[in-house]
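Take a look at this single chain in structure tokens; it is the form predicted on its own.
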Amino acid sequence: MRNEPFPFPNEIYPDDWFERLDAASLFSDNNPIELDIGCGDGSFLIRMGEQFPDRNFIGVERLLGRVRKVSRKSVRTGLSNVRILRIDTKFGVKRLLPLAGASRIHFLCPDPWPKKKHASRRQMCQLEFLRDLHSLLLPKGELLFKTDSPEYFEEALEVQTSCDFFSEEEWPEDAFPYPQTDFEEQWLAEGRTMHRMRLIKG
């Protein structure tokens, strides 16, 4: 670790942490940008970068160890279309990520906060958080959400019905190629069911 560069070439390290990033300056081309919010160890992010070389991907993750793991993976695989930003999700979404810069946001397998006293921390159930995600999307941009928690999903679905700035779209299995996250692979192997929601910016 001590001999590794800081930041890694593919890590986003803003000059000003209180100013919105400029989407056009993050990549050397004008390809569509997708955000992976809470990207974990980057398994999904790297697979997307490999599968869709004509798209750019930004992973957002708070934990340094995970960020460095993603950085090493993307450098090792030679991906120029994957960047990683170490930031708290709420702050990054509300203050730092480019406005109207993303064609798609992936919010996959977030912490379900299963204890009743922690349920208020479920971000997909907060209208303010949904509005902030909405502001990051281009017109007709998509927000894709997955969870193995039926309670989290039902609550998110209930909040979505009262939301007038996203419309829900069907998300059949064969809608488009979509790799699994590391959590999803683990949970499906344990026989759990994945619940998913596809929202379109209205």
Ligand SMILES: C[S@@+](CC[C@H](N)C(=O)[O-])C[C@H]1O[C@@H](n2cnc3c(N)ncnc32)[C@H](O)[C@@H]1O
The other form holds:
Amino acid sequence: MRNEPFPFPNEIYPDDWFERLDAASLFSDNNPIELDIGCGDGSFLIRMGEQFPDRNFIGVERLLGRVRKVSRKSVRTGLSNVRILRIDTKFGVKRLLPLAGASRIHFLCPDPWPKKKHASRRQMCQLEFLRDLHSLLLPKGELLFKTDSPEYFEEALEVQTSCDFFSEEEWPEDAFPYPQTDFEEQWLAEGRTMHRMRLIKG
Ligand SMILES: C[S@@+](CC[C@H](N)C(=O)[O-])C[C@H]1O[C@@H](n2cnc3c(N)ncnc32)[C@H](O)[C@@H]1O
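Rather than the form predicted on its own that you just supplied, could I have the structure of the form predicted in complex with the named molecule?
What follows is the entire complex, opening with the chain shown before.
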């Protein structure tokens, strides 16, 4: 969009793209930080930011158009506790996001990669990815995962139980307030079923 200011409000521009970000420098307070990995247009992120002003949120997304939408929405809603980082997830978690800095990670409705030949791209099914997410969490931090794909879910569960990074916790609907994401709303409207996993570090 023309005539928009640069830098875009609430977008994170690291000084050094090969150094871990300093969690303390990202927000004006020391409130707990939650990550929304692959946040899309950011509806979940913005709703969480509105519902929990005493928490901070970082969205991670690679598509520029979606990143800009999050930036605009956060300005429209006057949120100072929501920021957005344009980066590939794999690089972000491995190299850039603060270690042991997040109280929760939301990994919601990731691309399902339904074709068998692409199954290796399902990130929650990769031990290395789980290890990297684990390293971003504080002790007792939570990793929350949702997918509509039963194959993806079963495989992720298998990988998670094969390692000792996390323990699995029940996640009933009313456990805590948890807005639906854009894709979840769309998939539920199409009659699909969501599968959910709640993992605790330690
Ligand atoms: C199916 S959408 C889900 C978006 C959002 N979490 C939701 O539930 O509405 C998956 C999102 O992850 C982003 N994404 C996929 N692979 C990514 C990657 N490697 N790095 C960063 N973002 C990625 C896509 O651009 C897309 O916005």
